[in-house]
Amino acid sequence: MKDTFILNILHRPEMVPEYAEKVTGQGKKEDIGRKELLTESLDIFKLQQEIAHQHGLKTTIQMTYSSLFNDEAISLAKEHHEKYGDEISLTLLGLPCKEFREKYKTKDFCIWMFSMEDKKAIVRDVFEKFHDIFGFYPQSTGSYYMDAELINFIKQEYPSVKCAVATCWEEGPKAYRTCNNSWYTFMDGGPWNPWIPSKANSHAPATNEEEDSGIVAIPHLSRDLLACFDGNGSNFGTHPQNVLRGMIYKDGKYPYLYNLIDQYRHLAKYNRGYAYNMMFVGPGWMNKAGRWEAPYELLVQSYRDCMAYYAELRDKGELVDMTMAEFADWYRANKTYTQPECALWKDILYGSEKQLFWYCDPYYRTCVDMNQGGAIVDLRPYAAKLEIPVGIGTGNVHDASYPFLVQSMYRAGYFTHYAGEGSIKSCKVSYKGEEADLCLCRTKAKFSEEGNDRILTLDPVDIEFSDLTFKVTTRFIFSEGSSEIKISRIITDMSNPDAKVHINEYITACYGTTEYPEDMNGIVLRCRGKEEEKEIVYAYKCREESVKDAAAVEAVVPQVKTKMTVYPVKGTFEGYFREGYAFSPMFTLGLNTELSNNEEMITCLKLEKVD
């Protein structure tokens, strides 16, 4: 089958931009309805609907509050839907403006922050707004992250919405610590690329029908998969001014930007032929006076040149362009619930030769390291559904995040500054009081499928002792339609074929979505044998239990209420779980065994919903 890469390109008639009055309006008293303002804003758009359409290409036209009290916006938007084909949709970004403020009587601009009697009131507002001028109700919306219980409300209310912009990928604390500690909205743990998320929770896609929201969502901008991890997504996108903004250009040019609209589509390598790549542009980044140090000639100049690629890579056959209704079409008769989204992205930014592989369905995300010998340095529990009200009145204003139970960036992974342990899950090889962790064993990994099981192996890693040295291959397995990940270790190449090696897999968990550590008080952790079963609850206390010949280990989290378990699926192992204290609130599950030359073990990691 021809790979498919769909493109979406979305534009908005912004007519109070992000950050612009700023900028248009320094050393003027504040006034968001400046009329250079809102012309400067109406020219940035008209000139990026025209780049587009010089190319040939489509877009969606997302409609703001503030434009649909402007006459030439809604003017232009008709001419462009009837010349161009381009959707006419309606965002809930760009809310401020004289007639919102004077309305509601506030600055809040974050649909999802306000309460939820609030967000009804604005979406009723907003859309009939837009049906009055109109005729009819988009098939489209968005915002940089939308809750459940908008997205409900907004399906029931106006059925015709069929897609959405439902959230930025990995926005959260380091975003905040890169906005001057200004960014006070978290929205860390979502997909990196299209999915239909759940009644429960737009995080975590849906796994059938009955959990369906009725829309297919799309992230804010496509983002990259490694660098966003490690640091600011902000700097980081197929937004040629996100990559401005990141200073990876030299001499007006920006390799990087290409380089990363060809990953996206290499994704269609792990996805069955299917890639998707979105542009988000609202006017405030083409502002006149410049952005990010970059004259306004270069972000136009790099705003011409990313559309022309777009454009020849289409003129070969290479890219499908969509507007948002047309690929909420298309992805509902071409993808399954169950169907994972998988990357395995390396860095093509810093030249470190780093890869990380990102997988994703309706029971949990995860991330493997191939830099810390295949370490799972995130893991977000979807199969919980969680649900988690945000926004005013509900106790929880700015944290829309999606919690971890491991995440190496914000819980110290490996290495721990002076005591304890970080959250990440390898396993540690060890010999005549030696000891390795696979995390210190840098490898690369290859992509297959089986089946339904999509694989990852990773080439062989060297580990060296005082008086042996032998090979460990991994091999990950992701069944679909499952909620398991099973992990094979083989033993080969040993300097003393007769040696016995001792093999620790284990996991470090906890639970949060920021660096703080949450109350563990009330975990459950325990092993179960088969003549004999152990058990504890959280008390911050050190404790350490074990059980021969282990069924399985277990922890049960009710804070998220998710049970993770870990258990033997080939070999025969002493099962331990470890409680940390309150300088390492963190617990450990772990499966000990012995491997002898070319032997393989394999283990399952399997999270659950508990209520």
Contents of the next structure:
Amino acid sequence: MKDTFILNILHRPEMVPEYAEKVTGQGKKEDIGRKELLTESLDIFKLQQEIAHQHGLKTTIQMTYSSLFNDEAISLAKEHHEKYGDEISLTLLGLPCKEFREKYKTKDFCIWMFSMEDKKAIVRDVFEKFHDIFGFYPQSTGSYYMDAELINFIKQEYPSVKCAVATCWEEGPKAYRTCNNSWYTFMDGGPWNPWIPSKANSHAPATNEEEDSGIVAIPHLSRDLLACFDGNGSNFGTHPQNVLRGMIYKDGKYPYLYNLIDQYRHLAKYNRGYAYNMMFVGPGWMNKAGRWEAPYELLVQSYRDCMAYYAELRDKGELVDMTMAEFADWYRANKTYTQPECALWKDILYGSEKQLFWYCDPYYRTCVDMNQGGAIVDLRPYAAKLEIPVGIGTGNVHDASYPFLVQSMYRAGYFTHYAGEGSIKSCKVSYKGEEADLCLCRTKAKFSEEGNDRILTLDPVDIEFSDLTFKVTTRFIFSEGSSEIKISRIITDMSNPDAKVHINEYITACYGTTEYPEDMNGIVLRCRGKEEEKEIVYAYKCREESVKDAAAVEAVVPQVKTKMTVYPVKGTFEGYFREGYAFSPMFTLGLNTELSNNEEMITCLKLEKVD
Amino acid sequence: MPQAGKGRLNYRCPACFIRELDIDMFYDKEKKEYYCLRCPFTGTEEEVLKLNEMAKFRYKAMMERITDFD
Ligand SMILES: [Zn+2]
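Given the form predicted on its own above, I would also like to look at the protein as it appears in the form predicted in complex with its partner chain.
Now the complete complex, all chains and molecules, led by this one.
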């Protein structure tokens, strides 16, 4: 495929923009039917459309429930569809309006948090109303998050829907906290670029046709894969006003925004020529009163500049703008279920050389941190295809995040205070009583492909002990459709070629969706040797077991229906597991061996579903 | 003093921003200062603007146009 960078631009006529009532209405009694509010909202939508069309860019107009009661919004949509080829679509955002509140007797507005009964009623209501007005059912829809039950229901009732905005990448506890613990979008752990959601869990991509929910999902915004992993997601995305929110500008200039777009374009290199961007700015971000310290003029200018940049790329033949429905068709025609999404991503903000590698397929999502010697700092077991109903009445009103086994921001990673261990997968090398963890070896990586393997090769790192120096080279091999990560380590350049270095390949893990520890009771830890097998059930007793000549070491985590196994592929290993304790609610699976100069070892990490 | 309102622009607390909290400040007309509802920060508009600039200390590549992503 020739490099294809696809852009989806979405606009929504939101008659009561999020924030507008709370922020610009400050000091007034709440009245969501206020005339000025409606007029201003529609004006912003018109302006956004005008800017896109000035640049000859096509948009997807996501009609909101409230806009379906507004004649002007409706006729604009029809006109722009005719004139510019914009898609008339239907969003489940923007529910709040007088009509909605009177009918549903609630101020809730996030579709995934409603009860299933209400979800169904609202979907039928808005889809039928849309049909009454436009004479057809929409081909695309969306919200900040679309839970699997909701997607399945929509697809069953309205099969015309083929595309949906289905998650905000890494918008979870971090976004909640940034908003003074008042923004309830707990949806960490999903893909950053479009995917086909499974019927079981919308974050986890479908493995095959049977699991296919029938839609192509797109993320809400294209987000900085490094800045958002550790920071507020709403500061670092293809949303110019979010960049202003992050204060990433000076004198009305924001090169970071273009760098972000360009880095997304660069991802074509890791995805067989395909790259993607999504832009979706709610009207509340361009309101006349300004947004925080950014005045209206700057808000609008940043929008104009961003569109102008996309148009410039399009004019150079480096960008294709599509509607959501067009994109869904393109995606179906050009991607397979198991084809992974890969991103070797570098810091474009702090001026460091930090690099992360993100990998996502129907079996897992993971992140490798080159600044920590190629440690795995995030691991989500999509293989488990966890059914996690969310919303009122499910027993889980808020938490739509896909659980992790490793998340070294939320659960410490290499560095812990005083005692205990954090979740991370790394490797320790030792010789004559000295030890080094590769987490402390900063390096960089290169990406390559061999057949169906995506390979991440790290630059060799230097280890210096008092009696021995050597280099370690690490390779990660991601074999498409295997649910496995193979890790190769080679020792070279030993100062004493007869020495043998001890290697401890380990993963320290837990499970959860937040910063807080979960109940680890019931996790089964097992070492399987060629001759013996040892097993314990987690009880915070700080136990440890090992077997010689290990076939595998595994953990069964019933809470997330996942079995994680590490096993030797090349080399002979002692296998061990370590239970944690109350101050260290983790478990560790490890493989120990010895390597000579120029010798390679390969181990494998596998994820499977258990019931 | 009557109740506080919003100032000319809707400034966030710079002390909270630096710890990744977006919190609107309110304006005390009598003291001519903004103040935070969560932390004890107070400051004039001029101070707030200066601190907002300071908050960018970590964005060393903020004004750079990057062309090499390898
Ligand atoms: Zn404060």
